[in-house]
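Quick heads-up: it's one chain on its own, the form predicted on its own, in structure tokens.
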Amino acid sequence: MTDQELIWRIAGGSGDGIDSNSRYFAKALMRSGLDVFTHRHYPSRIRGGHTYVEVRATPDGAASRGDGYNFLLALGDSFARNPSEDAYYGNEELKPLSENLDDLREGGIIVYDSGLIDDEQVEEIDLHERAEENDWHVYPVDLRAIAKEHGREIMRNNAGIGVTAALLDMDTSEYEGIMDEMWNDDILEANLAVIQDGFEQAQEFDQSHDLEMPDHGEPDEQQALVSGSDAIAYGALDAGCRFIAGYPMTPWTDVFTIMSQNLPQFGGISEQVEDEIAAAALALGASHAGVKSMSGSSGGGFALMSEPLGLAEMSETPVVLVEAMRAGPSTGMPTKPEQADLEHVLYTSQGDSARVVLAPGDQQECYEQIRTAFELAYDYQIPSILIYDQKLQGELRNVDASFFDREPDADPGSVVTEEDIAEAAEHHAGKFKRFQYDADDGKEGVSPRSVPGQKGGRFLATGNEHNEAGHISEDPTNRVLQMDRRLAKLESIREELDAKGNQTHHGPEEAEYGIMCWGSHQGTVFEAVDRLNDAGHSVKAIGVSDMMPYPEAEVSEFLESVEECLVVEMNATAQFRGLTQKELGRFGPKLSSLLKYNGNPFEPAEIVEGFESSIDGEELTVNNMKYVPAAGD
């Protein structure tokens, strides 16, 4: 938290236009030389229902969601189902203002839609008191009225930008650009005008406040303002993925329709079907006969998969599939972040599994270990799984737009030439040994693959156990060969991974205590590790993005370095550091766990109490947060 950032919260409910009016808001301000960082909470409904967005605009970098926030912009919900007290959900057409204020900050500013929020409703939640005792600068603007004059009430949001820059004293050039760039002329004109009426009345209002815009100029290189699930997307087009198959379900159903929207144009296909196992099963096939695809849900559409996946690794079918993480069991909280899916996508499906799970921390990691995903998934035919969560799937960053600059890769992986089948050995029923014990092309456990259509490629592929050719066999010495080959890749794949240093650390190397995390989280870890060693302690972090298999290498030497470690996480089982200590139990004496749960990703300053609050030995005093002490203790 410095002085030099804005952190603007929009808040309305479903349907008011909240999240593309801050998208286009993080991207003005990203033009105009800032770095921006976007946050989101919605409902699990269409229309109405108290839901914000939180843009974080800093001059020297923004890798998560601040503590808090200084500007709020409460449009109230037009959509309320039952605008009154005594209402079962209370007064949802207040809620954008009432179930704001905890959050903001001292000396922060609050404008609200006067034509929707009333007096008496201002009323009944003591915002002047409040305001008072917290040095809010409060702001009562007829939101509606200037809309209605130009056109719809929709565009009251764009009214609230404009009072937005008259306080910040903005300039809102950038913005009406990007309007610009999205819309005809007539919706444009109107926008327009709403604007800058807002903005010449707010011009009138006794602007006592601090808050002003951060220092900013032009940016040194061209920004790309990406989501998760932008950047997922692109990097599998990149990684030469042409088919993917796949049924609506948030999170996920973001890549899917980034990725339905783009395959065309690449030449490749999108299939929107009945159900997951439906769509995993496609992905199967398509990848069988030779085409690179992948598929993917969330929760409990992930659950449907799990037949299909255990098909692909006893048939040694590539595939990649993503899970979207969300607040579960069962439909639990759809709209709301949550890391508890770990255990289960690592140990669904049947028997022993062979495959691979990534769990990138940012948007570049994203990009980068989708194309991971996809390298090992077609060359040691093996299913690779991205983790994620709704957290990392929505949230904006800018991100250099030359990170992208990369070559596409179209290679299909460990498939042979019919060159390569006349040379290769066959069963003696005459058929391509598919599934050959002692193929030796470097890298272990790998045999030779051939697709539908090859010369002398023929074999059977089966969810069975099965000999050389795909023939279904119960031979007890056949079965430990082809289990063992099976496992042998994650070795193989372990090096390869080891190479590429998936893991990502952060602070003084020789520091004295350390913290883990993985997915979504890592950027406010490590912000609050920058935080507490500005304030005399010691400490350094690592991100972990390697599931399955498991660092366990990197994450020894990182623990064998410090002489305690809290784990960070968002689930209320600690399932990361189980798997820690499943890997690597002699480090369990000094693991303990920093966990929340409650719908809401963490904010850097609670990493930093949950820390102090374990070294001092101290009670944790954030209620919606847990602390568990490392074994023994």
Contents of the next structure:
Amino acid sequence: MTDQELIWRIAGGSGDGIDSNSRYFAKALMRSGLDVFTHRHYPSRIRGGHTYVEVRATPDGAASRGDGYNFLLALGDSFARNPSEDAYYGNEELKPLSENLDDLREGGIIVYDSGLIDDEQVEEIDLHERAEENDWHVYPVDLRAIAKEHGREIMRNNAGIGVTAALLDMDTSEYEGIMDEMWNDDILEANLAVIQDGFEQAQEFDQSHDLEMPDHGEPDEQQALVSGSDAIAYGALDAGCRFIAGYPMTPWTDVFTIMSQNLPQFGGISEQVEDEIAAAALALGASHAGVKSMSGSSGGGFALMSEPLGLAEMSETPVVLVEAMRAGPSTGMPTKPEQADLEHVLYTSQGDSARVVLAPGDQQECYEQIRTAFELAYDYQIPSILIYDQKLQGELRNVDASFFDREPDADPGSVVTEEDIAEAAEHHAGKFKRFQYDADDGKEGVSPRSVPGQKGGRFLATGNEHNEAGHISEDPTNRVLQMDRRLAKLESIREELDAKGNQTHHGPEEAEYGIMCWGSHQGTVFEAVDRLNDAGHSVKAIGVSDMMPYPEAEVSEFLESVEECLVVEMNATAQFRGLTQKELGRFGPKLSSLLKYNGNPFEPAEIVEGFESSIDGEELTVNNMKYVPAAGD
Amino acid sequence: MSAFSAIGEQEEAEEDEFTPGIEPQPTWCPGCGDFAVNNALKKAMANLGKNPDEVLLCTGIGCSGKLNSYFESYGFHTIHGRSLPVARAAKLANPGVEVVAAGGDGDGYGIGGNHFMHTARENHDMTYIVFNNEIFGLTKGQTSPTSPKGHKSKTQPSGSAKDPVRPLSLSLASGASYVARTAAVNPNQAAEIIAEAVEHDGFAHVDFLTQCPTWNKDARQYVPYTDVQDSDDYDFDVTNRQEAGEMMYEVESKLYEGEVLTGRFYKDDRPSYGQEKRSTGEMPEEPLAERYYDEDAEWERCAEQLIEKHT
Ligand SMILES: Cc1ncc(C[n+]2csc(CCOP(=O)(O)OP(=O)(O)O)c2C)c(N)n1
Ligand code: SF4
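Could the form predicted in complex with its partner chain be shown next, to go alongside the form predicted on its own?
Below, the chain from earlier opens the complete complex, with every other chain and molecule after it.
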């Protein structure tokens, strides 16, 4: 055992069981006491194609994908086996091997399925020459034959696990335990036999590599392996959300699915409806009737929600929406991450709009901030949007299970009871003063909210401007009073958010340089910051989560304290840097951008390199990234 | 005690309980058919002994959408075409509330057509009243989905080349379990039909013929009318989908020839969506909204699920 990290990449076609297999493998490593982090790469295709998942395992804290990887398990794409000569897909059988070589580190291990990829094909891609150059250790194994002998061909992946374990000197018992929880009888037996056979065959190999399993102790606490979507769904349930309406769209579908699977047991309701306009409208309807509710989508679907979103603002109907970003514009790249919907989410819908927008930076923040989103939406009668992306959506990471063991929040916020209604001083012509100008319950701009069925509480909710009872009104004085009241909420919300401390700081406080990021790259940026400091730079970082209202004071303080700041984000137009400049109205000359928008998330080394060339004023040498200097540079 | 004590509280009500206290006079034009819908709805609710606090009226946008301002109840004046999704979720969230949705023909059969089809299909327990005046009223007289073929308007100056939609057939085909048509010129029938629709456990669609004297100059377009239930000339079984469909086809064809047939055309007692959803375990037995007010309610935390699946 060593303290080196393992980054294990399993590659195959979609449908080859890459996803579930890597999940079990990551869980097994987690149970054995390692910290794990997974990174998924897949095409917008149901069967076949080139897909991989990386499982990074370190003895202590893995908050990001790593740089490249050091173990490749190439299954071969079984769905590409029968292409006619000129088939559209070409020869993809080889892809899980051929497409994955560029990022394999020196000294790395390659295991490929010789039952699917033959010597001739290996020749085609000069595997042996390249292996020699890079000191790769290549182990062909007929995984397909092993799988078929004991079970079915699809079990190739488990044969690969057996081989992996033998090569890394790893105990297979944790993994077998997971298989035991998953399967019964024949299937379990077949899988175990496949793992064992793979293990035994690989033990016979003449092993020449140095890579071993990283050192690990027992985990201190029970660990849970969760994705951003898991954390959002569980956070919503604990926030008291019992109604969800949605329409599938990648990557939002994940949250929607997890919620739908859980809500019935929690006594809640899930509705898959005809489109996203309906989905958002249903969420408003349920909320109007007194239930904490949510909806969500990805870019295109969220665009359809623009009008119901405005209705929520004007009618002051609380609602939580989730926006899961993927590369755009339009349908863009459905399975690739990007952080380019920020402006869409901040500014979509007509009029001077006020909403809460939060962008969590990791799994814990997903859980925490969806709860905050509900709390603010229902306390302030305002829509809250949680924006995250395809990267955070699918990445799995281990977190102490106790983190999620929190009190559910059943409080529907600013809703009044029938007794309160009966005691209310003023009603307006039979209607309750739902939109009272100067109600003072300590939260600025918030008026009392009643719910249909409550005696004496009736009012009209409307998207038109309206008076205190909800009657449509174009009276200029009323307009200004209502508008100011609605907008005033943002001020109190800003104070509440500041107190929550959603922004995450990393690195030495006195550092000379800053890096700013938002959303899913927080962990990658923080890892890069550690490396930069180890290399003698003086850098600190801030991961900003509050997008609206913007944490003016905290970010200003951060920016005042550094010479220059690099803003790292995954889009082509520096949207978050733009927001920062707009909100703070200064610091323009201090802010430069490191942008990546090729569909693949940043690796820590890329940020290190981007930072170094930015302070040296050098040309960026890293592929696929763009550096945009500060204004006035 | 329920947090929603207005629900099911009274047995009798006065019509004027549904008239707002010091409302402005309706801004509908003199002679507009929308007045008749308002009157019929008030009458129906009073006859059923509803309390304005237990009724939720969701409207769309248009002259028709203004109904919310002149009818006293809880209200949600939503956005163009979207009254149905708002209404049906409110009903799922608190099934005790009497939910009515209303809007125009542009609102319901045009921009909201998709929601209409799906709400009918799912057979939500609610009433949907469409003010069918064959025109866009509020945006000043453009051709609507129910305007007759050849209808000239500012946006179709040479006359519409489109056949009008057939709302009754559309409703039936989509899965509505109650379909009726009434007319502003027939106030007694209108109130009866609306009351029946409100009582119906399932999606009850009422196509309400309302004249628009401002943009459809012929304000008497629905006179004379025949109530099919009162007439010996029409004999069909309202519970038989095929017979009802044939009847609707005839009714819709004749409308534009000047023969106005009204009445109840279809009624089916299949379980509503809420009942179906409860039977599959997808919906709680108790009204969901009540739980938020019940201090003894148990709120499960997610940790158990999480530990089971993720550790
Ligand atoms: C998304 C959207 N598109 C267009 C409009 C403008 N608009 C308001 S009312 C209306 C037509 C209403 O016609 P109809 O539904 O037939 O109702 P009526 O006014 O005749 O009662 C339109 C197009 C709008 N408010 N929202
Ligand atoms: S425009 Fe037509 S529908 Fe609108 S109020 Fe006037 S008469 Fe009624």
